[in-house]
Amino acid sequence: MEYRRFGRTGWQVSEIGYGMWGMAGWTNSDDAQSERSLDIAVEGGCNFFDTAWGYGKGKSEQILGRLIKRHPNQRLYVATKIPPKNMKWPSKREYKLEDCFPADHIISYTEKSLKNLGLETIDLQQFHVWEDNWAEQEEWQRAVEKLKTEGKIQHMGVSVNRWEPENVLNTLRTGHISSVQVIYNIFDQAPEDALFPLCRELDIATIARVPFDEGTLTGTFTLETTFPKEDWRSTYFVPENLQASVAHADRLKPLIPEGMTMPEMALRFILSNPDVSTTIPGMRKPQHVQSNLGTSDGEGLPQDLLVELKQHRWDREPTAWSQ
């Protein structure tokens, strides 16, 4: 496993982290399988785990808390997220700070997460949605600094809305934020335009989420792919999105190097960018953990392939189904 400096925190985190949404709230989640997968990740050198209260109303946090107890001698970095008070994802321009993150809500949900995790302090707390027009409002800033002063969190981060990587730039300049979590993959390259350069300038860590484009970049979806009604992907991969996603993925298949899979190519594309501090694929099965961790070998992708993949940038606008 290769490690990278996590911005101004100074932490050395595994460049392949662990996204824990799929362990609570997705179909076919299995706690025993999840815990085995997490143990394998720790054994393989993964030390950064990203969860949220919103993943199963605290269930994913509880699973992570049990992992930490099973590995008391390992330094595992815990990142979680505060849900918006109105429980709506993503946020919208017309939402006010008091709709989503009033001070008492920030504090109370941090305390809920601490209880779920069984910890006295959270390494990285994050806002689970955001609007940059809240940047200068002192209420959230005072709440964050209070939590830091009381030792309940070490650092604060922001998870940016889907396909809105620049909807956080002024917030990062406030000095209260240590990391930003953003969708970044072969299709979603927009963070390279303004977000990543500003993070370099301010020494803010970047977490690349959705490395497989919610599954499209595994190369396994077809026009006949469906999801159970209770699986959130059934509302995300509406026909309009599924058809376009499959078409874009199919155009990548001829570029996959011999002996490599599309998921491996997708992860290596992300790891080839030194602006990325860590990426957090969702991994529910042990074989997925082993294959994903195996991409962390410092090799990335050949430059000529990276140039080709840059041509597959797919800029999208938030829609009613893009959550």
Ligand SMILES: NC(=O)c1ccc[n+]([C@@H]2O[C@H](COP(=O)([O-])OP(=O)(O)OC[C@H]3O[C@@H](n4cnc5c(N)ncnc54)[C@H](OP(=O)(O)O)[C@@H]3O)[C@@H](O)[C@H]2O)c1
Second form
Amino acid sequence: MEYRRFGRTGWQVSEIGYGMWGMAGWTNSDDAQSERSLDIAVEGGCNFFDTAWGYGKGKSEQILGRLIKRHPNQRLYVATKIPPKNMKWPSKREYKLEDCFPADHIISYTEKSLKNLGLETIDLQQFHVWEDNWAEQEEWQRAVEKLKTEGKIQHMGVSVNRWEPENVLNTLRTGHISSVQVIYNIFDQAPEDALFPLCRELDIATIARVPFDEGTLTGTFTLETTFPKEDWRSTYFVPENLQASVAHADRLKPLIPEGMTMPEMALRFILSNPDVSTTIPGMRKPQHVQSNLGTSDGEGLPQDLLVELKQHRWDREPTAWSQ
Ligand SMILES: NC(=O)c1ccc[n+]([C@@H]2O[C@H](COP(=O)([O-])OP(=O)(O)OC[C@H]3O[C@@H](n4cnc5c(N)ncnc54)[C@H](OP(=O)(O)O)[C@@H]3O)[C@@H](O)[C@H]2O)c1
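For the form predicted together with the named molecule instead of the form predicted on its own, what are the coordinates?
And the full complex, kicking off with our chain again.
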């Protein structure tokens, strides 16, 4: 496993981190299998775990708390998130700070997360939705600094809404934020335009989330792929999205180097960018953990393939189904 500096925190985090949404919210999760997968990841050197209160109303945080107890001698970095008070994802331009993150809510949900995790302090707390027009409002800034002073959190980050990588730029300049979590993968290259350069300038860490485009970039989806009604992906991969996603993924198939898989190419694309501090694939199955950790060998992808993959950038606008 290769490690990277996590912005101004100075932490050395594994470049393959761990996304913990699926195991506490998607259908067909098996807790014993998820816990085994997490243990394999720790044994393989993964030390950065991304969870949220919103992933099963604390269930994912509790799974992470148990992992930390099972590995008391490992330094595992914990990143979690505060849900918006109105429990609506994503936020919209018209939402006010008090609809989503009033000070008492920031404090009380951090306390709930500490309890779920069984910890005295959270390495990285994050806002689970964000609007950049809240940047200058002192209420969130004061609450964040209070949590830091009391030692309940070490650092604060923002997780930006899907396909809105620039809806945070002014907030990053306030000095209260140490990391940004953003969708970045072969399709979603827009963070390279303004977000990554600003993070470089301000020494803010970047967490590249959704490396497989929620599954499209594993290359396993077809036009016949369906999800159970109670799985959020049934409302995300609506026919319009599924058809376009499968078409975009199919265009990548001829580019996969011999001996490589599409998930491997997808992760290596992300790791080839030094502006990325860590990427956090969602994984519940041991074989996925093993294969994903295996891409961290410092080799990335050949330059000509990277140039070719740049052509597969796919800019999308938030829609009614994009969540
Ligand atoms: N608003 C936010 O802040 C926000 C939103 C979305 C996601 N996130 C974070 O980002 C993380 C990653 O995103 P995500 O989980 O939504 O999507 P993702 O990482 O793009 O895709 C996860 C899917 O890929 C599959 N997979 C993983 N490795 C694979 C491999 N080697 N071969 C084939 N399939 C593989 C997983 O299967 P299995 O699960 O069956 O192993 C799962 O179905 C989340 O877990 C969460 O921590 C944050």
